[in-house]
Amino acid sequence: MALIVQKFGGSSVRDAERVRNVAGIITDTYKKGNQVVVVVSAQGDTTDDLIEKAREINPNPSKREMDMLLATGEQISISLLAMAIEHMGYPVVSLTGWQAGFHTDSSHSRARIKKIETERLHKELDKNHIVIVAGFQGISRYGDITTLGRGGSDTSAVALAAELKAELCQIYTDVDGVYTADPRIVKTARKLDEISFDEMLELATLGAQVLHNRSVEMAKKYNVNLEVVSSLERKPGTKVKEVVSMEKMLIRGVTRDNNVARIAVVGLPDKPGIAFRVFSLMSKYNINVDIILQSIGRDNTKDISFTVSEDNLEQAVAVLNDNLSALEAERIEVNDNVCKLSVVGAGMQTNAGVATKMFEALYEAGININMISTSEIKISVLIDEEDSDKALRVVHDAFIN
């Protein structure tokens, strides 16, 4: 008997039939003789839903009753589930995150999983029950309810398949596996078969969002068996695993990300300590920042371009003006009509010329570059946002025929 940790997303329970549909594919599982312990996500646009509730009422409410609201939607899909599997004839039972025993820090919205209690959860697989789990919530030591931020339930449902280690952990969306670019807008985008830890963090970190990033994380870190499968065709998916057979490609994928702002510092001292002041004041903030550019200093002056999610955005840029004369900076000039585009993949370690072969399909289709980060597996350019689907069409071509 292996046991089995299956998610679903909130496509995957947007409405009526879909929930019928995903209650088939788990007691397809639970016939087979499998344990089976689901997590599920709210359905479809809940989640955005409640969010527009919340404001009609109060326009900056406090993140506490924000996750006492928005883990209410995670609620409603356990029940109807469970109530779909039940009208099928077998034994289920649903449980909210607290009930399941996740306990974490107390930072609300961004919530971190601590421990998982699993006593409750070994009781109902005991009794042949298939259980399904909330997810992307839990409960702080203050017995309040917290959120995990989005992407929640991947993490929620590798953090469960890790602590009851489960011999498989599957996360079910509306595409059949992980590709080597968005196929609705790379038309030549190839499923991959498999693919691993490193490359499918980076992926995610970058702004593809089959996976999010911290599930990936946690999912290396305890080697949890993982798979990317569509919950709308019944076939076989993408594996994410420590080693895998390249195929010889040399890259695994393309990806970008239209969420990201680039901030300029402009007329700072040309002199030690400032780029610490700088990003010591992002840190201070829990701002995070991506890629770094500084000028070569003229006239005892230099720049430092930077670039932040567009949603700290707004905060990173009222910190630096709060903090401009303390920095002795000029002025911050802010462009948020940009796109991350990057190329990932294991095998660019061993081959020179990866970047050279980014930038030339680049520059053959007239596309400029704003700034340049790079790893050991990835390359990262800064376009214009206009630009971004022609771009990764055609650094995808370059490199995946």
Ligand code: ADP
The other form holds:
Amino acid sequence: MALIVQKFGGSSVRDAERVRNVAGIITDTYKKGNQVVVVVSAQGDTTDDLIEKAREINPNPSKREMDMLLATGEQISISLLAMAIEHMGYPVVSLTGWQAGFHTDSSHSRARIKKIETERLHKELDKNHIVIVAGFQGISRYGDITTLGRGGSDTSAVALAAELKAELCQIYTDVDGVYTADPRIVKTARKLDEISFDEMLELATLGAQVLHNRSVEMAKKYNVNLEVVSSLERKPGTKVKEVVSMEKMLIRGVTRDNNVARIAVVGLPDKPGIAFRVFSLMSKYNINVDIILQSIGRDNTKDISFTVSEDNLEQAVAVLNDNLSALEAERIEVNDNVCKLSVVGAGMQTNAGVATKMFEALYEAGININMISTSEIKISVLIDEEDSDKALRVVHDAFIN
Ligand code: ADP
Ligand code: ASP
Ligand code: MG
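Previous: the form predicted on its own; requested now: the form predicted in complex with this ligand:
Zooming out: every chain and molecule, the one shown earlier first.
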């Protein structure tokens, strides 16, 4: 008998038919003699619809109340899924995040899991129940409902698998695995049988939404046996693991993130300590800064440009404008019509030609590069958002065919 954690995303439970389909997958696993703990997301576009509902009432709601609202989406799907399983004649119980023992810090809308108290879960498993847990949510030490950030149900599932020492953690979704690029945009994308934790972590962080990046981080840390599989077709998916044995590929995947903005602080004095002042302001307000570029301006001035997530743009600009004179800067310029395009692959550590190949593909397609950043296993470029689909395709096809 094995303990298996199965996670089903929003599209996998979007309507009654899909809920019944998922109930079938779960009960098939249970019938084989396994203990099954299930994590579910909100149905279809429920989370987006709830966000829209909130905006109609208050354009700037508190994060605490947003979490209270968004957590209801998952509460609907756990109960409906439990009812479907009940109807099939199997013993089942649904649990909210806090009932399942998910304790988080109190950073509403992007909370981190601190511990999972598994007493209740074990009690239910001992009674031979299939346990359905609401993903994406937990409780803070003040007793308030928190959420883990968009896509966070993957992290709920991996955290549970780690805590319960599950034999396997399956992430069921609407594609049949991890591809070399988003298969909805790049028709030539190839499915990967395996991908390493490090490569998957980069892809997830750089925009491939198929797995929440924290789920990959956690799977690596606790060596969770993780796979991405389709909830619609029963066939092998993609294994995410420490070391991959598959064919050597220069690049494992190409991804893009349109949720970024470029900020330029223009006309700074060209003297020591200026970059420090700009970025210490950003870190004071917990604003993550990504690609950075410094350029020489006129008359002993310089410009510092950097990218931030669009979610932090408004705050970043407000903070910079409030401190314009302290920074001795002329003005702040913003461009949110940009896209970060990245290639990821452990193979590039030992191969010098990757950047050239990427830049050549973009050049041939007439796409201009605004900024560049590299690390051991990735190269990212900032381009205009309108070029992003085309760029994804040409760069993908330059490396993978
Ligand atoms: P779920 O609702 O199951 O959590 P998501 O929408 O969060 O599903 O993630 C699945 C989607 O991720 C796919 O439909 C696909 O369009 C997108 N995606 C982006 N990059 C990739 C990739 N490299 N491989 C597979 N899917 C990807
Ligand atoms: N329902 C949440 C979201 O849409 C969490 C998830 O799907 O993982 O972001
Ligand atoms: Mg998801």
